[in-house]
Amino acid sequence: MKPKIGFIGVGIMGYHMSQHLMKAGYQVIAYDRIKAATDRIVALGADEGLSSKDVAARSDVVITMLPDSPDVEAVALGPDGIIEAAREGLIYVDMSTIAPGTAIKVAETLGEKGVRCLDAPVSGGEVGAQNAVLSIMAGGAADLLEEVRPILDTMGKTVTLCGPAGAGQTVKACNQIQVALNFVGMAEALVLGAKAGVDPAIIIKVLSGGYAQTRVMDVRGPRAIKGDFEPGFKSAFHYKDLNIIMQTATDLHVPLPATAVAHELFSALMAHGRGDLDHSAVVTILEEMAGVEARTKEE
């Protein structure tokens, strides 16, 4: 018999992910602190959870998909949280992107109560969630991952064991460093080129065709130079990830000079109220600094 799955946090990402589980035949008990989000999934066939504790009490496997580290800590370890229904045999998979340190703390604390934990953040965004092609980075015991792999496979395309508890979050942090700097690199290239009078479309074309190629340029370059910053992945989320990264780097004593610059540029995006734009919009900050728009004249 398939395990009963509790799903806590059925916002943009969780909404799609929990549906894939139901389509695959899993019974899902859903809960979100926003009642309308819970209701939306219940209307599609999920059972209604009344709290995180209630969901954990009624499930074999609890999955969370929440905004940030404090949310996960509250849901996992706080009042009415998973910990209040913790028991031998319960499995907890956190798919949020949070601080590696928080993931380790949650796994250790719940582990003492017999709960086996996996951190399993994803990349691929809403489109990846919708199409069940998320890339899942897992941290925890290998045998636990094998046990829950059929569940993760219904939501993702690739599932990689990255190491022990927290390692999934660490690799997600590494991923967000690289993506941020790929976008900042594209932005600085476009702005220098534009100010020197070169059509940004030519820069994208030449760079994409050679050693400078990046997937973010392939996907967002042609849109950025038309001023199209519809997300995609919102700047506010990437800024949150950069906050996690810089805090983690501070804790571990890892100087990240270029990522620190990216963090400040994303802070400027927030200061300008552009958190809802795609993260490629970091180019707008550099454009304003240089007093030039990197927009193509081509159609």
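Any chance you could show the form predicted on its own after that form predicted together with a further copy of the same chain?
Partners and other molecules have been left off, which leaves just the chain.
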């Protein structure tokens, strides 16, 4: 018999992820602090959860997909949270992107109550969630990962054990460094070329065929040069991740000079009120600094 799955946080990502679970035959008990989000997934067949505690009490496995570290800590350890329904045998998988230290704290605290925990952040954005091809990086016990692997396989293409509690979040931080620098690199290339009078579409075409090719360029480049910044992953969320990265680097005494520049560019994006745009919108900050738009002109 398949375990009952509680899913807390059914927003942009969780909405698609929980659908894949239901299509795979799992009973899903869904809860989101935004009632409309809960209602949307309940309309597709999920059972309605009334609180994080209620979801945990009715589930064998609880999954969370939440915005930030304080949200995870509140849902897992706060009043009316998972901890209030904690018991031997309950499994908790946090798929949010949060600080490694928070993941370790949650795992240790819930572990004292008999709950087995994994931090399992994802990469792939909304498109990856829609198509069930997320890259999932897990921190925790190897045997627990194997136990929940069939569940994770319904949502992702690759599932990798990265190490003990917190290791999944550390690898996700590394991922977000690389993604941010890819976006900044693409933005600088487009702005430099546009300032020199080269069609940005030509730049994308040439760079995509050589050593400079990246998935960032393949997926977001054609949209960026059209000025399409409809979010697959909001800039505000990547800025949050960069804050986590810089704090983690400070804690570990690791210099990240290039990431620090990316952090400041995303900070400028937030200051301009563009947090709801896709993270490719970082190009707009460089455009304004250079006095040029890296856009393909419509014929």
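C-alpha atoms forming the largest set that superposes within 1.5 Å between two forms make up the rigid core. Positions refer to the first chain, counted from 1. From a predicted model like this one, the values you see are computed outputs, not experimental measurements.
- A summary of the domain motion between the two forms places the hinge between the two rigid parts at 170, out of the options 170, 238, 69, 59.
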